[in-house]
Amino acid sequence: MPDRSRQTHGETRPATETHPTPALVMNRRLIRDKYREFRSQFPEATIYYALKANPHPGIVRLLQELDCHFEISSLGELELLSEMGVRSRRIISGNPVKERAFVERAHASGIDLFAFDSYPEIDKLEECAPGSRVTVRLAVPNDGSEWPLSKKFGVEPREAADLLLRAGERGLKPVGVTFHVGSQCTRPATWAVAIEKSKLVWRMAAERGLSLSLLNVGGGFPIEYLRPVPSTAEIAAVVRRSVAEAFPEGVELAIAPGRALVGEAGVLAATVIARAERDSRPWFYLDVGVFNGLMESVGGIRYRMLTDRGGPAVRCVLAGPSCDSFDVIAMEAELPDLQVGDGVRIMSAGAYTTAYASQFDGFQIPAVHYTE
């Protein structure tokens, strides 16, 4: 997999003393602190970093040192982890939709835990990863999530039990249930509802002679952008209590945070490259936009932004550098009256920025740097 952080194109403009922009600066200490927080709040769980949030090699290396596991979805992610020496026993595939080539390579490498939610996927796993352990993806409410995921994946409890039974009949090893409450979920009670729904699958499976052991409560743990969010401790307390009530005899617990491990550790440094007045409102154009780093702004994520320029805030439009009119970061931003050459620091930008980025229109993907 190419290291996209090193791709550059065109002129760069300094907005910080250290790095030309656009640049994503990741704080290693904050990542370590966040991982240790999850480790302390979920002492009995296996933590799988959802690599899709930010697959930069520096993050993989750091989390390896912390003894973290990884959740992947694609051949590209598998190749990255393999190149970096991550052992297959520390990797699972949490995507219910997988390419055959990926399943074959993953199985051959020693990965033996896959998620699924359909009969054709059982056929694929039987052929490409025979004898593997499998978890069924359960559809659960995504209440409180800023990025709901409930439509694309998951099945209801009765079908989940049917799928597990079929998987067992086809030589796979059905071991449990996985779910996802949606990205950036700010309602802890949503996890409780999902765990209670998982209990139904457990009971239906038991009635059919299947003994399940693994519950993967997924990701969705939120980070702070502009508004306060529940802490990891608050959500963990709900999860631990709900699991204890639903599974009194114990269960193997797994979690798969992505955004929550790396999001707040990243600052995206940008520079104002142009400005204009349109409909009596200033427009500020940055050297990073929707296509090369801020795709989540399209879905409603609003970032806290800092600048060294003083003065009162003005209501403005913030846009990216490309010639596409879709490249608008925020229609209702409030910033000082910025001038060309001013630097802007976009906070909590460590997840789903460079991971989503492209070089559309020839604009560079932000380089990634690290600080302690």
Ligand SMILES: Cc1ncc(COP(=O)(O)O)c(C=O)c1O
Contents of the next structure:
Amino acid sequence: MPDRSRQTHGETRPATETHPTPALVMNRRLIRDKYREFRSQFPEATIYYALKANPHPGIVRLLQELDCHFEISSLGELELLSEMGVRSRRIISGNPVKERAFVERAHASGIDLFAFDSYPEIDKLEECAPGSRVTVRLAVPNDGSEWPLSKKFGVEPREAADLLLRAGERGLKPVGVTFHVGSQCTRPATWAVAIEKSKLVWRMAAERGLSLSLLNVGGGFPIEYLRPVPSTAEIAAVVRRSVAEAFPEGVELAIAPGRALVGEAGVLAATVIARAERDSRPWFYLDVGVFNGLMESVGGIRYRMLTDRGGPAVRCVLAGPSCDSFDVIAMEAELPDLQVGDGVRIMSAGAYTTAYASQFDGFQIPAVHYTE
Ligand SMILES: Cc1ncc(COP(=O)(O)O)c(C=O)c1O
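For comparison with the form predicted alone, would you give the structure of this protein in the form predicted in complex with the named molecule?
After this comes the whole thing, all chains and molecules, with the earlier chain placed first.
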């Protein structure tokens, strides 16, 4: 059952009242609570925050204070964490494809765990990060995920075992398996399927004399946009049960949540800057759109929107401010009959919003603010 006790912010005091829009207002307490929820539901796991979800320094600082580890992909992310004093032994790279310069710098700074899923990447790691520990990215079903990631990465168990053995021959330390069930995954059983599949890699590697120890079950933990989602506790129960069944001898467990740690803590404050009637339907234009914060709406993520304007909901189109017709947040929305100047609070917007945003067409990336 969904956890109804979860709280959001921005419902009583509009963030638009205190900050010029567009602005992303992050609630520190909700991030802290979410981290503690993960900590208590996965007591034995190392928690790596997937920095890509929202790399704002205030979030890094907060998670650092909570003793969280970090998962990164790029030089830019590495530089950010280094500048903020995050120690390299708290950082891993989960990106199966990496730039050479990134691998060199990551290795030089002391990061020693990298994901990979191809032979050329072994060559790169051997040259740029000799002796590092490596996990192979396994292809797993993304059933129930609203933002699937399965097409781009991952190999089947036989090839995964082959790759790990080859990495070992090249002086790397093959330690285990990593997977991702797809972002915003609302089907806990998908983790169970992926864990069973990981066990096959363990078995195949063991048959060839390679003993593995680390299982990274990735991110994918969902947040509440419009509909209730399974709680962290429900997913953790499935993961723990599946791990106990598949790995009775024990395994070192890692998780890498991004969206779930910060998503519900963010409210994106926007303002209606224009309205028009087109094909007998109102179009409301906000000062935030697909390019400067709501990129995921293109992939189907639908946000809950709150406004102080009363009255019945009308069928409308919601669009961003830029002069590009791709900049449509929702072709089918239902909102009160908004007027120019009205504030709109876009809920659960703390992840993959400002992180994706560009200044396309000269529109501002929302400033990030914090509340306690
Ligand atoms: C390697 C890796 N780990 C973790 C994550 C975080 O996923 P999520 O935000 O769905 O928790 C991602 C997201 O793309 C990823 O690529």
